[in-house]
Amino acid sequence: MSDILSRIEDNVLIITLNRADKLNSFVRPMAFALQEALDEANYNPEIRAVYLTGEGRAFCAGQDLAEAISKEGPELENIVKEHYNPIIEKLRNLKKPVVCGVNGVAAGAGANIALACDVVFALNKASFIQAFSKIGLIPDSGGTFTLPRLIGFQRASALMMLGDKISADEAQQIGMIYKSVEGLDEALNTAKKLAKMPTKGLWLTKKALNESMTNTLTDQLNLEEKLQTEAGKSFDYNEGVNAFLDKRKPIFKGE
């Protein structure tokens, strides 16, 4: 059985991490399979949003440590370089919105993969933990970049060094995730809603947010000018304006 399950529903690519017996911890084939699914999402015009979740009682426990210490397995350097770095790059550069439905514990790289998504829901029984310090490692998968920008330097530093477990409710309160929920239907429905919206405009918004992480204000204003001009040339912009003037519901094509 595949470690990654994927199917298209209502223009949403639903990706499910599928090593439930191992808390969906990553091994090399699984990491490559997720990368392939994200590539498919980027280039398949039928797909206009992605929904990422996990099977069983965990979202993802991070790296399968049995593989990491195996003499036959990849070196730690290659695990970071070839498994997780590409996953984070692909999530952030995917030209479609990515909704994450965290169905259980998200630990280590699993937590940081979730936080790299555009809109994150979590079951209220789920939790997040930066587990790296417990085994003498540093947070990877973009964690040291993303988490301080979500919740501030002090909180991020403490969570990464102490390895405290954060409930979904607390994660929402401190701005780590979008919403803590009783069921993940809302998360999937949000992905389906986004799939009907102006896909190109959403991508340009995502691009602007990505670059805002390191731009100066002047750089960002110039970027907004450039991206707004590009958005204004899209089919969906014209459709949105005409629908507003005609007092009808717009039908976006994602173009």
Ligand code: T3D
Contents of the next structure:
Amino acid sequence: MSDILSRIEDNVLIITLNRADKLNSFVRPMAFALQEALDEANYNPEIRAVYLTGEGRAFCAGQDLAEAISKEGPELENIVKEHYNPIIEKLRNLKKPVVCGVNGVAAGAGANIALACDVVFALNKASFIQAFSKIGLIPDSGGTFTLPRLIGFQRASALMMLGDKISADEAQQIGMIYKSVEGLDEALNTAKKLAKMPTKGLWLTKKALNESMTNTLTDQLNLEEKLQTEAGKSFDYNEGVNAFLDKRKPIFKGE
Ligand code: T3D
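Can you return the structure of this protein in the form predicted in complex with the ligand rather than the form predicted on its own?
Let's see the whole complex now, leading with the same chain.
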């Protein structure tokens, strides 16, 4: 059985982390398989959005610690450099929206991979743990960049040092995720809805949001001007405006 399952449904690439007996913790082939699936999502024009979730009772327990400690396993520096850094870069630079459906506990790199997605839903029984501090590591997978920006420096600092478990409801309340839900149908349906939207414009929005993390206001205004010009030349902008004026439903292509 493959560590990553993927299939296309209604123009959405559904990626399922599939090592349920080890709470979908990552081993090296699984990290590479996820990277390949994200590359496929970027380049296959049939795919207009991605939905990432996990099999079984967990979303992902981060790095497989048995592999990390094994003499035959990859070196720690290579785990971060070759597994998690590329996953986070690929998620943030993927030109299609990525919806995450956190189906259970998300710990360590698993939590930060979820938080790198564009729209994060979590089952209300799910939870998030910055588990790294409990084993003497530092938060990786972009956690030290993403979490303080989502929930503020002080909360991020406390959660990362204490390794406390945060429920999905609390994660929603503090702005760590978009929504805590009773069932993940809403999450998958959101990915399907996004896949029918002007996905080129959504990509340019994501690009602007990515850069807003480090830009000055002036830099950001200049970037908005540039990206809006690009969006204004798209097929989807033309289609959206004409459909509005004709009082019909637009058919977007993501171009
Ligand atoms: O070198 C490096 O590591 C660098 C990379 C770092 C990236 C990271 O992600 S570091 C952080 C690694 N993750 C963790 O520290 C989390 C470890 N797991 C847990 O704390 C708990 O499992 C959970 C809080 C996530 C869930 O707890 P619970 O009680 O619901 O489940 P459990 O009984 O602990 O786990 C169930 C099984 O999954 C169990 O296996 P068994 O006994 O049934 O055969 C457990 O060993 C296995 N499992 C869970 N997490 C991992 C794991 N096996 C390997 N690696 C794991 N991360």
